[in-house]
Amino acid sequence: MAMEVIPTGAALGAEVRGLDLTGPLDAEAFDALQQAWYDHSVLLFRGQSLSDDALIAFSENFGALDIAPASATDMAGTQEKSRPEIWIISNVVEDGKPIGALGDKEAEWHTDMSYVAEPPMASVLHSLEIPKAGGDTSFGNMYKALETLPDDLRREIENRIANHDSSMTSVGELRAGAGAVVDVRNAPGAKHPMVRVHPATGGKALYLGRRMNGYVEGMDVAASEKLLDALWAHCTKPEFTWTHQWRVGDLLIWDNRCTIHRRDSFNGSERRVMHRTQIKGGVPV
């Protein structure tokens, strides 16, 4: 069956059909599809069936991966993975332990660990077992964004640099050895470009990470928190992204390089399973 690339319709997005991930992709099948990635930014794959061997060799056709960090609640990263390139995002508690980390809550507007000097390119996440309702994940076009933004605003950002705080979570706890952030002038994290220029495409996007305890180096703390206030009630407009409802075995792979996400919170005492992989991405510029 030919591969084929169904458009989502929104912002970006798009459906692949006709490919078996279980097995290696010829050079021919990966061009296309790394091609598509490249238009629509975010790749859904319906009904596939993976181990966790074979979701780390589709992940490695896109570029060497990183190692699963800890846990907000444990710095040794002690959840089960059968290998280390695996982390488990997971709400399910057997023997009084969390198997994975971010729970049940709801997981803010993101790009995935942009906090370190080199953030991941991008990540794919596999759903293992989901509940009967929440838990849905949408995607942002900061490409779009970026593109539409108001000129006053587009001028305050041009050549700024951003803290990118790493004390918190998406779903709004502590890591595990962080304190809590009483300035976000000092803030700890990574610093990266306000806009940022995508190393594959040459598309130029907005890059803000995570609103909170975001600052933009050099502004006094008002005007930063002005600033990012107005970049984030743009970027999220509903006409700039797409939601995903997940289903057992449906794989994502987005470009954190051009995109951020959320998740949407859900019932707790339902299970939800999913496997995630990173690929190393390299100093946004």
Second form
Amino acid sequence: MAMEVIPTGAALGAEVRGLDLTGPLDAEAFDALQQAWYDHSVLLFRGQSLSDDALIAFSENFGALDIAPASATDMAGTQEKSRPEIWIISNVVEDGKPIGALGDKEAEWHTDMSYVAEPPMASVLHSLEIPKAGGDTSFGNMYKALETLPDDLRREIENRIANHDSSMTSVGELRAGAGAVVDVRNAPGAKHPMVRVHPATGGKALYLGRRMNGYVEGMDVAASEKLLDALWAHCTKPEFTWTHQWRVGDLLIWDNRCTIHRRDSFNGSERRVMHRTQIKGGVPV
Ligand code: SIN
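Next up, the form predicted together with succinic acid. The previous block was the form predicted alone.
After this comes the whole thing, all chains and molecules, with the earlier chain placed first.
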């Protein structure tokens, strides 16, 4: 069956049909897939059933993998991972220990692991168990957010660097080993340009990481807060976003260089189990 790419009709995202991701992809199929990914920034595959080894093998078509990120303090050492590259995202608790990260809470808008010097260029998320309602994941198109940014805001971020805080997870929990941030000017993390150029597409995208503890270098704190609030209000407008409602067997790959994402909360008495990989990226420029 030939590969078919069906755009969501929203600001980003497309569903790819006709590919079985459990086996190797030939060079022609991979080139077509990679181009579709560059064109739509997020790709959805339905009806997949990948072991962790197969998830890693599929992800490695795009590049070498990062190991999974640090989770919240109360999870330190609790994840029973099959491989260090697999990040388990789950609310399930077994024998009194969470089997994964992020629980059942809302995860705020963010791009993955931008608090490190070389953040992963992509993330691949595969759904194994899904609650009846909630837990939807939304994506935002940061090329479009930048293109449509009002001139005054665009001038304010030109050649600016922002710090991407590493202390908190996207559900607002302190990471293992992190201390609470009292002054955003001293928050731990990584400093990146606020506008980055995608190394493959050449497109320019707004690059913000996450709102929590963000700081625009060289500004006084009040001015930095005001600017970041205005940028986040702009880039999360519905016209730049698309929301995915999960089914078991879905697999999404998203491009962290030009997108943001968030997750809805869900009923914690139901199970949600997802396995994620992170594909290595370079220094954002
Ligand atoms: C994430 O990678 O930020 C989690 C997304 C999700 O749980 O749907």
